[in-house]
Amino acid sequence: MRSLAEEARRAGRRLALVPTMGALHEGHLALVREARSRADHVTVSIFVNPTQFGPGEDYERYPRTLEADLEALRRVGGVDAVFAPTVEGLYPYGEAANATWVTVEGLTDGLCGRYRPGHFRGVTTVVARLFNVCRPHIACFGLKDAQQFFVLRRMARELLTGVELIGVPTVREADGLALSSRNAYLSPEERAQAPVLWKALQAAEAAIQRGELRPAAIVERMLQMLATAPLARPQYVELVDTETLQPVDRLEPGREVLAALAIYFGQTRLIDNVIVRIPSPTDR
């Protein structure tokens, strides 16, 4: 993979990487299209990374559909290479004995990081290795995982990787549910109620656009909307600054905030978010 990437670089081509864990859906394919629009050599990595799963999480049952993924990439077109390494390939000593980690402090303390200890350390470590092997100029990530995007962007900048991270808007079903490989775990009844995540985020955005500046009131509005779905069990519902990913005390016009939530339906954990710019009085 590295030899292929270096050859493309010597030929003057601009390289893009789309890191995935497979089980590809339209959201992933949107990343591929974005990568192709910004580069002339696109690599898609497919790797279910063990170090970002905690005890009791779904590493063993996470869908692995390599042949179907390859066919989806053939249909969408524009992919020059697929990098599908083994665990031993990216963790030469095995993941249990791995001694070298990439850690981003602060940004990983809240939101998903609070409930998934070690998750982001696994994400940043594997993405740093993918950057080293695939040698991209740019890398495309979905903004559905907004905390992941902000953490990885900070890592790429602070490690001077030279890789530009591109955040691609969330792709949604017609009813608003964000596309996710884990949606397949939902029962029909759970799937029918799952769009409440997007409805709660829309309620938060509408409140902000109307001039609500109290974060607690906006979070309460989201919780009220979530309460309309009996099967939804919130893990967190928060409003944070997009730079620090820390909760905000008051909304300042001109700044951006991230309304984010994690909701359980049975054993299935879904996340979603929306980035909102706080309007000034003259904007309304």
Ligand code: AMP
Second form
Amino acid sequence: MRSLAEEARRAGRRLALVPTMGALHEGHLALVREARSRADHVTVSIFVNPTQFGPGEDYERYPRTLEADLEALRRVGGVDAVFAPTVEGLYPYGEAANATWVTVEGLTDGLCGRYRPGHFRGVTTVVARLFNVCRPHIACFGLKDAQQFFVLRRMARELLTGVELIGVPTVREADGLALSSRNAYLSPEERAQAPVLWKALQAAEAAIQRGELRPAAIVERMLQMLATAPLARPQYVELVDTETLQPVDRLEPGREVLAALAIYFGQTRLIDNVIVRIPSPTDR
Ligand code: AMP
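Let's compare: the form predicted alone is above, so bring in the form predicted together with the ligand.
Full complex below, order starting with the chain above.
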């Protein structure tokens, strides 16, 4: 993979990387299209990264559908390389004996980081390795995983990787549910109620547009909406500043806020978010 990338670089091409864990859907394909529009050599990596799963999480049963993924990428077209390494390929001493980690402090403390200890360390470590092997100029990530995007952008800048991160808007089903490989775990009843994540986020956005500046009132509004779905069990529902990912006491007109939530349906954990610019009174 590295010699292929080096060769493309020597030929003066601009390289894009789209990291994925496979089980590809339209959300992933949106990243591929974005990459294609910004670069002239596109690599898609497919790797279910063991170090970002915690004990009791779904590493073993995570869907692995390589043949279908390759077919989806052939159909969408414009993909120059698919990099699907083995665990030993990315963890030469094995994942259990891995000694070298990349960690981003602060930004990983809250939101998903609070409930998935070690998750972002696994993500930053594997993405740093993918950058080292695939040698991209740009890398595309989904804003569906907003905290992951902000954490990785900070890592890419602070490690002086020279890789520019592009955040791609979330692709949704017609009823608002964000596409996710984990949606396949939902029962029909859970699937029917799952659009409540998007409804809660839209309620938050509407409240902010109406001029609500108290985070607690907006969170309360989201919890009310979530309570209309009896199978939904909130893990967190938060409003944080997009720079620091820290909770804010009061929304400040002109700044951006991230409304984010993680909701369990049975054993399945779904996340979603929206980024809202807080209007000044004169905007309304
Ligand atoms: P995953 O395979 O779940 O690790 O996701 C790989 C990449 O696809 C990540 O950058 C995700 O943020 C992105 N992604 C996943 N779902 C969506 C979606 N519905 N819309 C846009 N990007 C997505």
